[in-house]
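We begin with a single chain expressed as structure tokens, specifically the form predicted on its own.
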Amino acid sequence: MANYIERVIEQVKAKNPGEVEFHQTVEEVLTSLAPVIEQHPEYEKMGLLERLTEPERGISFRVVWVDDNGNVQVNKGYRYEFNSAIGPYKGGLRFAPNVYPGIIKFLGFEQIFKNSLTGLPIGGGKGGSDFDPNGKSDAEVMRFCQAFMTELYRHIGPHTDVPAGDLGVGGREIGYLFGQYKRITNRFDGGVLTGKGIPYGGCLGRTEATGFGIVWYAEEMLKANGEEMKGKTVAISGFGNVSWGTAWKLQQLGAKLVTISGPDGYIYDPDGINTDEKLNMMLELRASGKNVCAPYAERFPNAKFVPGKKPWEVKADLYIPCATQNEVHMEDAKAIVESGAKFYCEGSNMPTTNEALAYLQDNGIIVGPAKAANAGGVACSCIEMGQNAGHTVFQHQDVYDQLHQIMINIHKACKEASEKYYGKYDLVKGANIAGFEKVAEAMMAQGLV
């Protein structure tokens, strides 16, 4: 069966040349599945891994819009609908200049397992564009979103494909996208997009959901190893929605957060980023559109701004990368190991290179994988879908209670799967297996579709 897995990995690389992020995540996931495939030779006969790694549908399109100077701009748009075995495609839209098919494919492939882990009936998909909303006016963002949705609308729907936000796509962008969808279709399909504003069907708690979920998952990691979150020193990266939600929940649980970061460098705050004023400063940084974190140190003189570097050199008990993919490399992993830390929980999608991840685990660091730890966002999106379908409104505490239990269940599933197939506590392998088993069973039941 190892030969089967190796063959599929090589096929993916050959069919998707140069798409490094996609290659990396396929290799990491499929390698973990070896003991499951060994027990199910019928999967090879049915070409299950080949089907799993090939999107059911891939859409690319041009997006033509006009900037504030009257100049015509052209961007590329994408949507990869990867797997619908357990429910409609579900996954965010990412607007960033580095977006290309390899990024969207890796995110869509990861989304299959992440969504399966929630226990909710949602499949995996992802989309986006190489459009950069930073520095654009509201009018420019609106015109781009309207042009983007004019192409995308025919491929999505409440029972087909339900996009959400991601990097570069927040409440403003979702609002413009939803408005254009409604305008074109002449329907108020509240379930076609999640992450909407509260007045038109959004879910309370969605903005902080991913960050809250990450911390709740990390809390379960600590509990499983006889420790607690209170009193822990924590280093995170980023300062956007995910980082902000993470900081907020760490504050509530009594941990001491000491770093945030941006493309310009990182902030080290020895006093802790643990007051309402400091959390609100993160919101100000995000809303500025400048994508820099240096102003934090200007507001809080005891904090230090370290330009051009990442926060992994700061000593901490728990590290949570929350910024973007492949932000933690081998040199960063070595710094984390040297710090004496025991826990590392991925907040963003695939923030760690395969080599760095292996190094962390080989040196005794307990790793919480992104597909499990940051599933809180998509879980809350599914709660929003249920809210729209049932024409009801969940209050904050209703959402938090559901989300907290989902994260507890995800950790439990990862733990039990790793112990069953590997005889040890390995949440990385466990997450891949627990997410895969449900999808595989559904795919086998539905035949060659």
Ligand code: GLU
Contents of the next structure:
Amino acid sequence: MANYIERVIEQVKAKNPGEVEFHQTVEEVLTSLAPVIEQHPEYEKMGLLERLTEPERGISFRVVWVDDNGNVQVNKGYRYEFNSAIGPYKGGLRFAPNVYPGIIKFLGFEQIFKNSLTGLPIGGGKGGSDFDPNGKSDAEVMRFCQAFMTELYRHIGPHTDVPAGDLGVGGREIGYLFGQYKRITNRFDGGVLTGKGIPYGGCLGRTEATGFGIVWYAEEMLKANGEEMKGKTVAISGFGNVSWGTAWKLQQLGAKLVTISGPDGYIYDPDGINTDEKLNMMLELRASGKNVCAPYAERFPNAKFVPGKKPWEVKADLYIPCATQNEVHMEDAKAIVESGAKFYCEGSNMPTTNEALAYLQDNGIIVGPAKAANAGGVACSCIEMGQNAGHTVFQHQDVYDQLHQIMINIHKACKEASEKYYGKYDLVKGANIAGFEKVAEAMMAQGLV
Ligand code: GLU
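For comparison with the form predicted on its own, would you give the structure of this protein in the form predicted together with the ligand?
Starting with the chain above, the whole complex follows.
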């Protein structure tokens, strides 16, 4: 069986040359599935892993728009519809200059397992563009989003594929995308996009859902190991939506958050990033469109800005990377181990290189994997789809209560799967297995499609 897994990993590498992020995630996931594949020889006969690693559909398209100076701009647009075995394709759109198929495929592949872990009926997909919203005017962002949707609308729908936000795509972009979808189709299909504004079908709590979910998941990790969140010193990276929701929930649970970061460096705030004013400052940083965190230290003089560095050199009890993929390398993992920390919970998608992940786990750090810990965002999106389908509105507290329970369930599923197949508490392996089992069963039931 190990041979089967190795063969599929090699095939994926050969079929998707140069797409290193996709190779990385396929290797990480498939390797942990070994004991399950062992028990199901029929999976090999039915080419299950070959099918799982090949997107059901991939769309690449040209996006043409005109900038404020009247120049024609051409970007690449993508949507990889990866797996619809348990529900319509679901996953975000990422707008960032480094976007290429390898990034969208890694995110789409991860999304299959993440969405399955939520326990909700959603398949996996991801899309995006190499467009960089930073430094663009509102009008430029609108024209770009309209041009992007003018192609994408053909491929999506409430029962087909439901995009949402990701890096570079927030409420503003979703608004423009939704407006254009409605204009072209003449349909108010609320459930075609999630992360919408509250007045037009958005779900209360969606903005903070990913961050809240991460902290609730981390809280379960702590509890399972006889500890509590209150009083813990926490270091996170990023300052966008996910970091902001994480900071807010950490504050509510009495932990002390001491760092945030941007591409320009990191902020160390020894007093804690724990007042409404400081949380609002994170929103201001994002709204500035400059993609820098340094101004935080100008506003709060006790805080220090450390240029060009990542926050992993700061001593903490719990680390939560919330910025982007591969932001924690081997040298960072070593610093985290040296700090004496016990817990590391991934917030952003695949923030840890495979090598760094293995080092953290080998050195006794308890790791919460992103596909489980950050599943609260997409879970809330599915709640939004339910709200739209039922032509209703859910109350804020109802959404929080559902979300909290979902995060508790995900932790339990990861824990039980790893104990069953590996005889130990390993949430990384457990998340892959628990996410896989349901999708595999559904794919087997649906035959060779
Ligand atoms: N982009 C988010 C993620 O990585 C959210 C996706 C969604 O809400 O569909 O899961």
